[in-house]
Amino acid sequence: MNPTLLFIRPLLALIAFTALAASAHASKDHPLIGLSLDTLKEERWQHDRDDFVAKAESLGAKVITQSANSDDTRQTTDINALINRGADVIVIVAHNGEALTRAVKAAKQAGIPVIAYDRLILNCDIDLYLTFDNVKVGELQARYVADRLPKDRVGKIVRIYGAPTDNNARLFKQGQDNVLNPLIKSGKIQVVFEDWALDWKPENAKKITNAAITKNGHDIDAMVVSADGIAGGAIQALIEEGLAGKVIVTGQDAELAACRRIIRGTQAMTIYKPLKNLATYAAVAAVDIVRGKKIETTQTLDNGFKKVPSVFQDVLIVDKDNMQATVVADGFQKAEDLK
């Protein structure tokens, strides 16, 4: 073979590869954003996705959305695919904050910034963490229950936590503990049953509630449940036992089904997270990072690798009394849909 060709062919291949890599990344005016979601099965995450994409596109960005269906392996594969497709920044809602460490490291090695959205990813170099005040969520849930328990006797409660793989579930529990532990220690409250609902599945919450009723009968005053989806499972078990509306049940996310249950009286409250605020902020932050703009943060959170610059959005209690003034007024749910 011609020696010149031996030299030229690898050179041409290198030039072609470099051109391909360069073209994979969009311009700063039109950045390519990878959005890796844990799941889209829950209504809440559909809202987040839609608001994020709408805002990002309004800023000139293109968004590639992936949903892992609550599978760690699949989410890792999704993130690697986003890396290979040349994402300029990747925004991740982690199914398991410990399982994605390697995927984040791969993104960083490729020079791609990573934003953890609502769920912290542990032991890796995250550029930004955007979330709600999840400890406060738990505190508000527990305080709502504590203020409404009988004052003339020990209040008996069941606690249903979220997925043990979700760092947020532990933060919700931490907030609940802040309020409940002193009352438990003083003898004013007794926890008669507690468990974690694997993968936030309603059917797992229903099983936990059934087990609580089997153990304690109908002697239950309240259930501190960490989210609306699993509250739905718990309430189904209460309905079957004739206890719906007689037991205080908490929730979180202001899902349509939960808001309807609150109106009907089978669920007492939910926590409303202004999702649009968080999603649009995240879209702006993702675009700003690509364009080299500084993101203003007021807090940090240690993920085991570093103190991650963080932004915490506030949350609100919603019950029958203020639903119109909160989730309906914000356009999160429509009044006609709540009937």
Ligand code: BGC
Given for the second form:
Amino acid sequence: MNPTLLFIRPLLALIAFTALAASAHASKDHPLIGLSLDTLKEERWQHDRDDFVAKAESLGAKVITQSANSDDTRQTTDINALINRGADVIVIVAHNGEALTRAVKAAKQAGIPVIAYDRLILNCDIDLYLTFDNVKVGELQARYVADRLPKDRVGKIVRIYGAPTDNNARLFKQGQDNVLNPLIKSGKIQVVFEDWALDWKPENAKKITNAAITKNGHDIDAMVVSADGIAGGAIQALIEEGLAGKVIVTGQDAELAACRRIIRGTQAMTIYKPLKNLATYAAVAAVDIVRGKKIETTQTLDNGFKKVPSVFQDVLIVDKDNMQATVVADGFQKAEDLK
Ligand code: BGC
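Switching from the form predicted alone: structure of the form predicted in complex with the named molecule?
Expanding to the full complex; the earlier chain stays at the top.
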């Protein structure tokens, strides 16, 4: 036999086997869902994953979860692995909204639909975007602070934004700007320090807070911080300076640690995003897409490539006064854990 054929035959057999393995899961009754997460380090994403997997499995699907540990290269590898394992649909929480264009392209070329979960993926052909009203999150945080600043003098604030690589971080800032900019312009509020916390890491927020205190001393009334994880880092720095409880600090996600800080008075508020609703919606949508059902959405959002069919769920302010009636009543946190 021709030696080239001898070499090529097993290769062709391998390719055929791989194709078979890839399509082995492509059953509409039991879809295989790939879930690619940026990280599982923050409590919120553990809730998202648990609720998503529970709902997907109740619908007959199997979920393979990957977590990229805030690393773009790893998330691209994760998505390629999900493609190779024959995922019927891939749901992605992007670490970096601009870094996954090629990975999404590869999925689409393999005929796999892609759902962007919570964070938008830019400049590529995603099928659906499911999130919360992120601009409203920022508006509620800033309004909460603005309403509580001293009225007889200029209120001095520090602003800590999230990861600059996360499109949501920009939307939270945009919402905060909507409320704060007019007050800054009219001289009622002064921003004494501001920075972005890379990768949403608490230690980066702590460093920013230390730098703000080094520059301004203790003359800070409030900190508009975009999420609970980084609020934890900021508050650690405030504790070390004897300022915790004296400075109004915002957050987002209603994480257990943040709810406890709110009860103790070191954090003023958080934003509750009913993650179960989003995760459930996403699981149903993922299964429906595989089963060929059309997902109806009333809104779209331009991601630079197309107007992506989108869903924006509502959010709520949580502070000491309504914690029981919101996160506890909803079963998101347990009353006994908050003591
Ligand atoms: C999410 C927030 C979260 C943050 C850090 C954002 O994209 O919308 O809920 O706190 O990432 O993980």
